[in-house]
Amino acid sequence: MNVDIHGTPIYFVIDFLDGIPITETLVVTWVIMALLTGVSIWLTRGLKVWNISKKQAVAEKIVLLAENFVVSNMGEKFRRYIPFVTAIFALSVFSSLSSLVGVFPPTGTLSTELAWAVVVFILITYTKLKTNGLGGYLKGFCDPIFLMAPFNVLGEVFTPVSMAFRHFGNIASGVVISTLVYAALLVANQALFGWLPGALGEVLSAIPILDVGVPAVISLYFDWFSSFMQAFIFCMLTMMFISSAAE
């Protein structure tokens, strides 16, 4: 087993599975959703009816938040869609806040949203066709007219493109600005300290004093509020497409 801490993506080669390699982004993204699966099960064992526990109210919640998003969106009839969107949405921002913990953030791989995407895309794909029928499917790029059928396939083809790129520029954007963010108060401590005369620079100039604050404040955005963010909008992305493919 090769082993590589150090560069990103960060993979295990096992020999005996001829070599097919295990990403640092795959090993992260199965440990997450085992913590949200055992989070699941926690959270909805010994239902009760009357005098609930704080835990199984917040399990219902949980339930009522997500309901009224799928719904409020998509209406009644995309019912069904509750489950696959939170989950979508859960698997997205916990995984960008695993950077949180020193590791590298799935979102950051443009492979982990292409995936999603493609599932998105396939199931645009089915509702299209139990709503039109294959003919009426095939007819739909010729929408106005015959010669922009090329331009309607294309459209087609792009919309998990997009949605897949949209989410992986944003979430690997902020990973790149905070590493740049963290080196340049790093120098920037060293530069300020280090004239101090003696063992005094020598030991401030190597404390990270200006690393305490700022990067806190970055945080709050490129961790925190982009990570809610970018998995909202490819939640709602995902919702506004299936929903009109049913029209």
Given for the second form:
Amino acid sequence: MNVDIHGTPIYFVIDFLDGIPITETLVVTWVIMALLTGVSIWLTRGLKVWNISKKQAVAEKIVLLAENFVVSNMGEKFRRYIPFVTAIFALSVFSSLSSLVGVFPPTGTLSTELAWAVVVFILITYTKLKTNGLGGYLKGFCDPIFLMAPFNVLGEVFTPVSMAFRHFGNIASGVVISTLVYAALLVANQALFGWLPGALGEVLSAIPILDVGVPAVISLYFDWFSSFMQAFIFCMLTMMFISSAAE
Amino acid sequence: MGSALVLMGCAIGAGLALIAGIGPGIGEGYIAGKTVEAIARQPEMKGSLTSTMLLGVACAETTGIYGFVMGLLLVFVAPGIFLGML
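Mind pulling up the form predicted in complex with its partner chain next to the form predicted alone we just looked at?
Below, the chain from earlier opens the complete complex, with every other chain and molecule after it.
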């Protein structure tokens, strides 16, 4: 009985510098980005003011939801972050949900979330610099007294790291646990039907009957709930950090 | 002998790292309980209370996730590195 828990599979390595591995994460992320871009372009073609089509109604509903989500959390003056937050939300949800079709979810790789978190970190620093100026930004590190500066720097650096780890940990734990449950149910199946005498036991224990249906319940939590939950939390934290940086 | 010790240490370390799950469990239960109290007192605030609760749960979860990532590293990454050193 071998349980194979692995990271994202590497398809091939481009021989450039130290070698650039082309992983399943990379391919699936690009496919999802292309699909999202395509759907966005398709939804926003032929917009009208009167007598709108069903397609345009869906597009308007999505835009209104996104606007409401960002404006209610960040306030009116951060309207320009609506596309950014919506893009991260959509990419995160569809990356996590891609495990439903059997590929390795791109969010189960730490690099994906770290890249998003680095973008968020740059935005936070940019907002802080813009609001307080360079002097005010540096002074913010010596907040109560200058002795606290190392801890403030650590806190600043660990903001994106903890955001990335939180998202990664939830999706990766889902991948690991569902793999373990599939394997355990296979063993349980063999043990349960192996007791039956003769050919009946052999045939029944070869068919993974327990693997039908039971993992779906786990998938409901780890794939559906976790995907939306983590995307929501990542976007909430992004918005909160950026809007609190402007104070 | 050496590699057996390395694997044993990694496995025990991974087990110990997952003790970190206790704290977030208690904390998240506390957050959820307090939110239920608050919703019982002011049912009209349910929407904003729920999203605040989810955010709080996510923050409380962080330490547990750190433990889990350490466990993953100890099981999947550390044995390779340490066995390579031997």
